[in-house]
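Next comes just one chain, in structure tokens: the form predicted on its own.
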Amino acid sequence: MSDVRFPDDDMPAGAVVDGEAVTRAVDDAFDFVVVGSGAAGASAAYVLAEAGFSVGIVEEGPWLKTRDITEDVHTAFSKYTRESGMQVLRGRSFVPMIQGRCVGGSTLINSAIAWRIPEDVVDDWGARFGLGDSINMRELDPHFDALERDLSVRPVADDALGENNAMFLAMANKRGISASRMRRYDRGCKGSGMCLSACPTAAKQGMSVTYVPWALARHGARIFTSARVERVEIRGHRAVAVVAKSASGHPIVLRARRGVFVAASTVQTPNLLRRSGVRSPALGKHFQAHPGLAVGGMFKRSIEMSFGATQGAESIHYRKSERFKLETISFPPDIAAARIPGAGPELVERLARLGHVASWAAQIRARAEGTVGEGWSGADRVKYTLGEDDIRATRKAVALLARMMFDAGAQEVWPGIFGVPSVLRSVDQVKLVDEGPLDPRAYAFIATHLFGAARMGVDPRTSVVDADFRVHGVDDLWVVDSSVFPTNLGVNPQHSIMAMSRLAAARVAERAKGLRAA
């Protein structure tokens, strides 16, 4: 491997200033300033810097490059995710919420699955809050179709499946459910199952060996990495500069001649702005969520989840009436052995046959919002609790991959659902998940795809941004994260995120081209 060389290796001579190692202030200037170096980050700086502005991006956390990525998931998380993987969002019950906290954002973390978003979406968006002249399909395909030029978007191939994707799509059809196999940012997948704790061979298409080098490397960006953003300076009601704090301590200025673009997440964003000064009466409200939750399963024959994409096939068959997607997600034995139940010789003797493990998984497209703020030490706090309709669309969810699963030979199914018994050993028991507690404590959700505090609309009462991205009652100062989107989904947001970045930043950046000619 050591021949190998990635697209990350070798950045221009002071293209990346990390944080970490910065002993004095820093002061520099930028057209553009763009907070976040995920999926939206990303995707706007690039965009920016290839039109022929100077582009500066800030990132909060490092950067892991290919050649340092270890199977080693305790360190990936505790390195490269927000509080180490132990964010939650606060309620009826505690939900583990999980976000990349380093170059390339979650996208390092994720499995790189392309969704263009649903045209119901996009028309509900229309109806509801004003933004159909603007946010259609019309305007999105263009970027869509950039997007998936650039890195590469196709179904996994048949020497990427694995068994456990295999399985999956063999069980929808025998059921009628239609499936498919995943569309990612895939350039010559390898099946190592890693994909949650960062791809070891550049395959998976993340931002941090694509966009934000590419940015760097073929159009003169530089990056901030290791530095938290206190605040954006607004004077006169126009966004002129980000402050932020390196990891050594120094103070980084960042002045911005034409404007700032903020993608620092549904979470960070809100709290963000509030530092800013911003005062709009929506900003934090409508959090909303995909809640997902896995149901594993023991069989005779060996599954192999290490080999694989690690999530390599789905069905939206049920998302919009019943509001809930399957979909396969293959776990590290680091993670899977904390889902494993039993305890003493019956947990050892699982864990011993954790090659026969197959695991799916649901996301509910929670009709539940929260809100985003600050607690007293200044941490993001989130509260949200999931209504009765969300847990009666998860038990149907549970119940029918169980079933699928028992189809499909599993001598043990594991729901993962307080006061249903931990092991189901035959499909007439699942009507025991069909009957389970309507309390969201009783199931071991986790958090990934969040939307919306800080969300698009033409009204400045219930809305922060307009419909070209920009907050309300402030110039040049742009929202181009998810926290923009007015609701949820029902599909994985990443590729959907991007777009509406693209979008904006080609918005942007048509107009300063046209007052630079003038």
Ligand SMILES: Cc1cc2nc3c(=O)[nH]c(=O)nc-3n(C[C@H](O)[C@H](O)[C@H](O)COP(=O)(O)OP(=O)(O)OC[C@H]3O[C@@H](n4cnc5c(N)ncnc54)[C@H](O)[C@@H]3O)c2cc1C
The other form holds:
Amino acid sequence: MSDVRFPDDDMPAGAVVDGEAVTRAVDDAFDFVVVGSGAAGASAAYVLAEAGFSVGIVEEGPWLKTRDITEDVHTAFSKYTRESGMQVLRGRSFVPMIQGRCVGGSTLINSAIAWRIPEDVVDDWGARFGLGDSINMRELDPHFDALERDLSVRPVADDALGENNAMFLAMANKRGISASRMRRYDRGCKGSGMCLSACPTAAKQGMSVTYVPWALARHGARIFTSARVERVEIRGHRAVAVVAKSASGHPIVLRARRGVFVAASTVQTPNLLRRSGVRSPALGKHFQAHPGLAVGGMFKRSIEMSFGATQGAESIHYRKSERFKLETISFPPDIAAARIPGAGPELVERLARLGHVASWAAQIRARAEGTVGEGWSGADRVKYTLGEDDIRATRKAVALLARMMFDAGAQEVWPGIFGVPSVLRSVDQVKLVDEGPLDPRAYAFIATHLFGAARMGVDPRTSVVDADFRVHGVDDLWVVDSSVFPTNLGVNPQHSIMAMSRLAAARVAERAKGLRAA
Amino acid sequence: MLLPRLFSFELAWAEAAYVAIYPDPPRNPLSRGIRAMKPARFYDELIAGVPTEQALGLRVSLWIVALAPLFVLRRLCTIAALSEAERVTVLERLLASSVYAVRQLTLGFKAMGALRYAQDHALRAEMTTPRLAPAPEDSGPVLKEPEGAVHLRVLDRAKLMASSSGQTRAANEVGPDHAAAEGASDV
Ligand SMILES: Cc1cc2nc3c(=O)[nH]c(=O)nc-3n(C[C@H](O)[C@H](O)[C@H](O)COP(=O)(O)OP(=O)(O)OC[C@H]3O[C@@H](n4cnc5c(N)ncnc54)[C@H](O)[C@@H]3O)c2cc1C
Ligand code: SF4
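Having seen the form predicted on its own, could you now give me the structure of the form predicted in complex with the named molecule?
Below, the chain from earlier opens the complete complex, with every other chain and molecule after it.
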């Protein structure tokens, strides 16, 4: 075991400054400073560093190295997610919202599903937000190509498919629903079903084992971990530095000769901009989500959800018509136990048969919009309530999944809707789901795909950044995460976030190179 | 974190509730319940480690669970004073409460216990290994498959790591895969 080296094992001396170990104030200078090391930040940092610029990355969370990964969810979530995985969207209901807070950001604990932005979404951005000349498939495609090459995007292999995924494909096929294996960032997935508590073999090509170490090892970038950026210093309409605080309590000032890229995510970016003095009427508005919820089913035969790619099969058959996407998701026991109905003997009886449980999910392309702000303690606050038409879409998706489970021979199905029996025992009972309540509090959503709140657009009154990702009215300050997305994609966002971020960084690098040459 | 650690009576409530949710054999077909894993201590540490607002939520959850016999059973006692079967009844009623905050907070309490219960590697393996057992509605003992009949696929970390030697490439090497992204199209 000790001779196995992972990509995050060996970093050049001085490339990583651990904010927990910093003992005095730090003052440093780079061409570019990147805030956040998740999907957006790591992609931008890599492009800038590869183009020959000096790059400093600042990341609020620590670096979980592959060899330290454990299988339990609690360890991963308590140390490497924001607010120990207990953040919520607040509205009529409380929806858990999960975000990574570590090197790699949410890519450490995500399922590695790669989806190019759907063309109709890009067209809509062009038509409604005037972005067509700048954001279009012609501009984005080369970046998708590069990402897929670098991060080994491929469909789930036969030997990592597993029954939970295979059964979904078979049942979708039976109903004439188009479905396919997920395409994922995968360099040799072993099907451990552990993506949500981080990949123990570095097969999942998350940012902490790819672009971050590559930017450091190949192109001389530096990363400051466990260092929270408090503000971007803007002097005379120009971003000139990033002011952070290390976990050990010392100030870290990184001067940016050419500019600052903010990639702190949809929720943290708007608040960081606000703390930095950006005053845009659109800041914090138009937050959107792509919330998901799972349906479980118990089978007589073995499913062994613990084997197979965590999320290995999907269908976008209803993305446009009904606004939902269907997916498989294998829950580890720690999460499954909370979703399984009951308490006491009934609960543990089912837990003991987890090897016979399948779990599938729906992601709703919700229309609802919310706001991002700060609460009394300075904590991030997202206000958001799903609308009635979003719940109608949810109900349809859950009912369809329940029917597919019964098609597959489920003995019981757990729809997870308050007001509908927690255990359905026959397909006839699924009509109770069709007629389920329209109250968002009846549904157990979880939000991991987040958009908006620093929207892109041409009009500074209704958007925060322009079509080149630059904050309106501030030079050398770019936002490159999904807070700039004008709308919900209806598909998993990481790939589009990275392509957009690469596009922004490549444009800025090009211009900066031109200036350097001149 | 501004809140004080759990008092001994709160620890007793948490213990009583968790032992009812994840009971010991013979009320549990798994080889052990949560009791041996000191769930109350875990809950206390959890509260100490999360931001104040979340800590408050966890504490309120515990108090709701603890005082539930008053409003569920109309009995002047806490959860710790009930028999295990009564505790389960109370908890199930809370989980199905028509008051959103009550059922959500109770679900949160149950979920925190799950984090502790499933931390144990051997128990995870027991849960995820398929059994030749009857469905939950059938009664009778849970039968393990005969030796060798079950293909155990629980995480064997050493094996996974050993078989991941493809990952031993240096950090600055990029793999050769060129997967074209076509994406399934809508129908
Ligand atoms: C459980 C889960 C599963 C998912 N599965 C998929 C999937 O399979 N496919 C997919 O496409 N998407 C998936 N997603 C969503 C996807 O991971 C995110 O959309 C994506 O990672 C967002 O990229 P980002 O760079 O904006 O934010 P993140 O990846 O979250 O990174 C932001 C980083 O910025 C840091 N940061 C924030 N504020 C500061 C500050 N003030 N100072 C310094 N650093 C700061 C954070 O700590 C964090 O590390 C999943 C998400 C989750 C949580
Ligand atoms: S399912 Fe595959 S990619 Fe996910 S953690 Fe396991 S080995 Fe890694």
